[in-house]
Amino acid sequence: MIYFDNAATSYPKPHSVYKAIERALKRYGANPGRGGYKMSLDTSQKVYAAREAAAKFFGSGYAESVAFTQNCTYAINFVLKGLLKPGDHVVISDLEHNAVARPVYYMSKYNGVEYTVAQNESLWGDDDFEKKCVESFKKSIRKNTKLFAVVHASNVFGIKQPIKKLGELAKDNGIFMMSDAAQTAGTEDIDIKRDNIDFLCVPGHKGLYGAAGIGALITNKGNELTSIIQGGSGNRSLMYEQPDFMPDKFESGTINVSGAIALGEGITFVSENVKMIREKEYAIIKYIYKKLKEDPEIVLYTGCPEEETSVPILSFNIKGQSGEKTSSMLGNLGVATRGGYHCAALAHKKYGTDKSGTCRISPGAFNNFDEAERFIWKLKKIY
């Protein structure tokens, strides 16, 4: 199989990875914070490794600004609900995945929270692209705005917005700074302090190379967000609130122990390998790029990924047909990619492919040039 579905979860994992897994399975298999006995400490000392690598990975500086989720969705749930109350006010981008998107929604019909969706007038590949996002988010700022909300790097076109700026922008207005780096998270360097985000949501399973079912809320503002899941924590258990401290304001109940361990070894790997991963995947989705760039069937959407525009995410349709028809038929030859809307219903409405869906491919640290070579043959056998 030739696996181009990366952007959705990373696929292989590092061997180390792997072996994380299996080796906190079998050596780490008490829960961590509960119990004085050397394999509940030991489990502990390895989780606590695990937070200090991601801490030091996007430069928040202490590894209890880490709190392990399920995933990136349940992060970002925990800024948007912990956060914003009745009578606030949030800004999202045009480019948003569900997981900002559906929350927000859901808060303006049930919960009294106000959102703006912050419409950027230039489309990828204007030399205005970034000037007219700050604007767009800029005039969509009320007196009760309290977050900007914004996703990276847009999961169906690759587009990266400007965080830095956007997060310089909430920062002079007192608003702030929520990230969505489902994309990034791995191959973009994120440094919470300089970048000025306030809480920046991952996944463990994509760009980090770890296993599914783990994500992190690294914030060192932790205090500004009420818990909305509460349980055992490990402390205070005679107390009925939820600890307010991090990480145990956002950890009720057991984490994925064998989770946080491998992504730690996940995060370990990305840094120690992040300049081969950043060159081989920009230099496979840029061949694909001009090779279906050449082919008159092929619908584009944007120019070729660069890398200060773009991650390495490509998304195309063949004339006249679904992207989803394309990724089933390809997957009929043995090529996984991703088709249909990609959860990111605001992305497909701004670039008119709401209709149809794309087609979206994704290299990873180990794909290669004979896969690309092959994926090119085996698209021109389905149409």
Second form
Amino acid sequence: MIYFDNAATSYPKPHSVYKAIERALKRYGANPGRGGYKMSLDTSQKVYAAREAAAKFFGSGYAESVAFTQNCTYAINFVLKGLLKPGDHVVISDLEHNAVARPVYYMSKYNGVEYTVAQNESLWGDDDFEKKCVESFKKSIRKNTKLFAVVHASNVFGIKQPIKKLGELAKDNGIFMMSDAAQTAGTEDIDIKRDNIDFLCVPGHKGLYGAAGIGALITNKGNELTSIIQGGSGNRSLMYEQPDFMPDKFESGTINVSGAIALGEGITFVSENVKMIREKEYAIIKYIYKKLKEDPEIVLYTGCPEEETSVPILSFNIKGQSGEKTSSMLGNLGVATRGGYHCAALAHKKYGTDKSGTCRISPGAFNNFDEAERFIWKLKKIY
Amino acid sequence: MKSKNERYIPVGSITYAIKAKKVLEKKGIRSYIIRDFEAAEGYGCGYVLKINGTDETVESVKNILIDEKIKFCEECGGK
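Could the form predicted together with the partner chain be given as well, to go with the form predicted alone?
What follows is the entire complex, opening with the chain shown before.
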């Protein structure tokens, strides 16, 4: 199989991640933060090491600023629902994944929260794309705007948004900044302090090469959020009050221990290989882009993915055919891609693909050029 | 059996306990993480930093923990 669906879930994982999961299940099988015996303490140490790795990687500076969640969507919900109260206003971008769009819509319908989709008049490749993006957010600010909730890069088209500039705009206006880094955590240089990101939401199973079922909310402003899920945390057991400090505030119930430990290994792998991963992924996606561009039967929606403007993700269609069908046919030939709407109605609407969807390819650290060539060859067999 | 030089500082959570241990290690102070509800004096999660030293040592450790924004019981720290 040629696996080009790393934007959904990276595969395969580094050997160290597989070993970490096995080791976690065998040697760190106790509950962290609940026991005083050796295995429980050893398990806690391993989980702490994973927090430290994430804190270092994303520049938060404090291990306790990393709360492990079920996935990126849960982290996003913790921020949106923990921060926004009735009457508050949130601005989201016109490229949002449903991870942001759906909870925001839900809260507007049932919780009295107001929202605006900042409409960037520019498209990918326009010289003023970044400028117009920032302007669209600026125009959307109201007196009651409390949060910018912004996807760092589109999961459909790979388009990067000017997260740092939006963070500056938010800071200048006393607004909190949340970034959905589902497609950038592990591939982009993110530093929450430098980039003025108050709340960073990351998945473990994509660019950080961990397992599915783990994500993280990384913030030094956890005190600004109320918890939306309460329960056992291993401390203050006789009190009904939920702990008010990170990370316990957001980690009710036993965390995904093996997932957290493996995520720590994934982050270590990415840290040690970031240059190789970036160069390889961009080289592959650029090669595929150039081949597709030469083919009159292929429809592309962006220019060639460049490091400055895009993450290594590419959406395309075969003329007159839905993205879902293309993906399905490629699947029959042993190529894993993602077809359809990618849980991103806003992005598809913006680029006019809300009828057809697209077929998305996303290489990862373990792909190679031979696979890219075979992909092109196989693609030509289906039309 | 507890030695007379053992001191106990209850911490807010296992995360803070591990952080405190690491911070103290870097400053050349050896500590141990134990779970002891009696020593925790009802504070936090039952995790306690055990150190050997005098009242001055305890005060010094507490100042380090404050500097590092580690949640612990400031009133505790007895034998």
